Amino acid sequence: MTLIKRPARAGKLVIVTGVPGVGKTTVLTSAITLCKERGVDVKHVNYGDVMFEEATAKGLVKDRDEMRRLPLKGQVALQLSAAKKIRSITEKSNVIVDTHIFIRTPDGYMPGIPSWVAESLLPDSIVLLEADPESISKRRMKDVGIRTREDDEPSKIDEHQLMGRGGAAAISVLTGCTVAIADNREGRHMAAGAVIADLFKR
C-alpha cells in the first residue's frame, strides 16, 4: 500500500462545492466575513478562474468558452497547472477553493475534481453545500425566467446533489481529507458559512 504524503504547508486548503443555485456565493461571503472577524486570513480562489488565467498566459485561449474546445490532453495540463498554483498559495495562507465536484453535461456527469486534480491539491477538507431541491429549483427559475428546464426539476437537482456526495466520498478515500455537509436553508447562510469558517480554527 502506498500512502500519499501530505505536503507541509502553513495554511489549510478547503474545497467548497455545490450545485448551481445552492447559494454558494452568499455562503462563501459569510464564511470569509466570519474568518476576518476571527482574525483568520483566508484566500478565496475560483478554480475555473485560475485555469483561465493559466490558459491565457500560455496563449491557448482568449475567452473561457475556448477552454472547453481544447484537446483533452491540454485541459488536463491546465487543470494540473492550476492545481499547482493554488497549492502554492497554501504555503503562506489558508485557501478556499470554489469549484464544482460534478458538472452536468448532455452526456452525463463530468467530474470537476478528477483524481489527478485531487491528488495534486490534496485538500484538508471538502464542504458540500446543499439545500432542499425544491428551493434550488425556485431559485433557478427566478434566474432564468418562467420556463422550467429539465435540469431545474427537483428530482434532477436531488440526483446532482447525491452525485456530489459520492464524488466527495471518493476524494476523501483517495486523499484522506474530511467531508463536511453544510445545509444552506433559506435565511441560514451564516450558519452554513460557519461550517466552512470553523474548519480554519483548528
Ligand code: ATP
Second form
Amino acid sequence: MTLIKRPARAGKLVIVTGVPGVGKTTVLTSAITLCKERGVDVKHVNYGDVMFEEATAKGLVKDRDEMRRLPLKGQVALQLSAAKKIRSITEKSNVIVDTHIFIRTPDGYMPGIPSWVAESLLPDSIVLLEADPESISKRRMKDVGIRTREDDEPSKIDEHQLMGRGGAAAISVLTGCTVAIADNREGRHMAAGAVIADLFKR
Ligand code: ATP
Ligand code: MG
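Give me the form predicted together with the named molecule now, not the form predicted alone.
Starting with the chain above, the whole complex follows.
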C-alpha cells in the first residue's frame, strides 16, 4: 500500500462546493468575515479564475469562454497548473477553494475535481453546501428573473446534489480529506459560514 505524502503547509486547504445558486458566494462572504473577526487569515480562490489566469499568462485564451473550447489535453494541463498554483498558496496561508465537484453538460455530469486534480491539491476538507431543492430553484429564479430551465427543476437539483455527495465521498476516500455537509437554510447563511470558518480553528 502506498501512502500519499501530504505536503508541508502553513495553513489548511478547504474546498467549498455546491450546486449553482445554493449560496456559495453568500456563505463564503460570511465565512471570510468570521475568519477576519477571529484574526484568521484565509485566502479565497476561485478555481475557474486561477485556470483563466494561467491560460491568459500562457497566451492560450483572451476570454473565459475560450477555455471550454481548448483541446481536452490543453484543458487538463490548465487544470493541473491551476492546482499547482493553489498548492503554492497553501505553503504560506489558509486557502478556501471555491469550485464545482460536478458540472452539468449535455453529455452528462463532468467532474470538476478529477482524481489527478484531487491528488495534486490534497485538500484537508471539503465542505458541501446544500439546501432544499425547492429553495435553490427559487434562489436561481430570483437572480435571473422568472425563467425555468429543465436544470432548475427541484428533481434535477436533487440529482445534482446527490452527485455532489458521491463525488465528495470519492475524493475523501482517495485523498483522506474530511467531508462536512453544511445546510444553507433560508436566512441562515451565517450558520453555514460558521461551519467553514470553524475548520480553520482546529
Ligand atoms: P453561483 O454558482 O451561480 O455562483 P452561488 O452558489 O454562489 O451561485 P449565491 O449567488 O451566493 O449562490 O446565492 C444565490 C441566491 O440565493 C442569491 O440571491 C442569494 O442572496 C440567495 N441566498 C443565498 N443564501 C441564502 C440563504 N441562506 N437564505 C436565503 N437566500 C439565500
Ligand atoms: Mg457564486
